[in-house]
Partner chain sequence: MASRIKWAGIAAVAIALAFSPLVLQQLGSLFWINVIAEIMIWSLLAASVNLLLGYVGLLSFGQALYFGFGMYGVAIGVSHFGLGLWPALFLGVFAASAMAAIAGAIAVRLTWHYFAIITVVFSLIFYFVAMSAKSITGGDDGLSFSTPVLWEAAGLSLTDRVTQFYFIYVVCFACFAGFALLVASPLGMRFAAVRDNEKRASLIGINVYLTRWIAFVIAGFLAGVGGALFALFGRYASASYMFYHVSGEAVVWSIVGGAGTLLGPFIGTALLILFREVVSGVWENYLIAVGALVILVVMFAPRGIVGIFNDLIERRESKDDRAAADIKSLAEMD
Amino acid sequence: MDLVIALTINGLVWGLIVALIALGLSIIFGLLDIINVAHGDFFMVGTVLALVIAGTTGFWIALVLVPLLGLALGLVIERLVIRPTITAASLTIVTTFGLSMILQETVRATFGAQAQRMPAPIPGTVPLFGLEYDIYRLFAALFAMLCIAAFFLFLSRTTLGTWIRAVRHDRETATALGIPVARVCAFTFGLGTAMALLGGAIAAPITTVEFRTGIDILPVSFMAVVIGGLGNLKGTVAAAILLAVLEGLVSSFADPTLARITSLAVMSGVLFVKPNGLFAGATR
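How would this chain look by itself, in the form predicted in complex with the partner chain?
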């Protein structure tokens, strides 16, 4: 029973981190109409940068620095790679795939191929539902939740956020109203990238750090985006948490591979019955 509770809470923690990453994927998708195959590798770059920066200056500085570096990285990539190739969406899959290769190999060349573990920045455990639970994991969940809340506040309360929503809703009218659409798109790509790197920084102490981790996180974030409904941000959050808890539960009763197969089967079921996602019809 303890195992079930622990894995359910683990699923919840992981789900919140995945939700943050999937939101980045979703906002890029909604605005630029790109299937960003390199998004998982942005997460991986975040874990590596967090490990490196935490090793020299401390974890808390890494938590601030990594998303800023992510924003810069996203803006550069948007300008150099995405904007010149955005003419057809099938082409952007190919360019982001090329980008994914470059990111993985660069990390392998500089950081090494060995998987590393990062010590928890907040050691110790707290009693929770009758078991001793890592403090850092609770902090990670809370922090991810705060970031998600900040993201939604940013979208609804600030001018830039309003512009992003306007461009998502109707690009032509937004252009006519004088919104700098190209710049809004560039910033959105940077923001999405920053969210993936931030997710990586939060997850670094509870996962392995190596150049391959992006390959695992990408399908999970895509599943959250699809089940939530393409472009539906709140649905994405709900789907990420549901999927992670489901995977946690199934892997406590069976094994992790079966858990992954289950959530993939759930996803193909959703795509088949409701191609617009489980939460379609809500806010778009």
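Structure of the form predicted on its own, given the form predicted in complex with the partner chain:
Only one chain is given; partner chains and other molecules are left out.
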């Protein structure tokens, strides 16, 4: 029983981190209508930058700097890579796939292929449901939850957030109202990239850091977006947590391959019953 409780808590912690990353993927898809194949590698870059910056200035500085660097990286990539190719969906998939390869090979050439581990910035354990649970994992869950809440507050309470929602809803009307659509799209891509890198910085002390770290996070993020309902941000959060708990339990009692197959089966079943996603039609 203790094992099931520990695995469920681990799944909730990881699910909140995945939800933060999937929200970045979802908002990019919802606004720019592109499938960003490089999104998992942005997460990987976040883990690497966190490891490097934490080694020189400390983890807490890294937690602030990494998403800011992610925003800057996203703005540059949107201007140089995404904007010139956004006219065709197939072209953006090929382009972001090439970007994924470039990011992986750059990290491997710079930092090597050996997986590295980052020490937990908050060592120790606390009693939780009869277990001694890692303090940093609880912090990671709380911090990811606060970031997700801040993201929804930003969308609902700020002018820029209102512009993003307006462009997602109707781009032509937004243009007619004088909203700078091109700048909103550029910022949204930067914001989605920053969220992926921030997820990487949070996850760095509880996962391995290497050039392939983003490979596993991309499929589960896509499945969360699809199961939650394309464009449904709250549905994406719920689906990410459900998938993370499910995969954690199955991979521990069986193996990781079966866990991923189970997630794919769940996604297929959801799409068979509700083609627009499990939370389609719910409040966005």
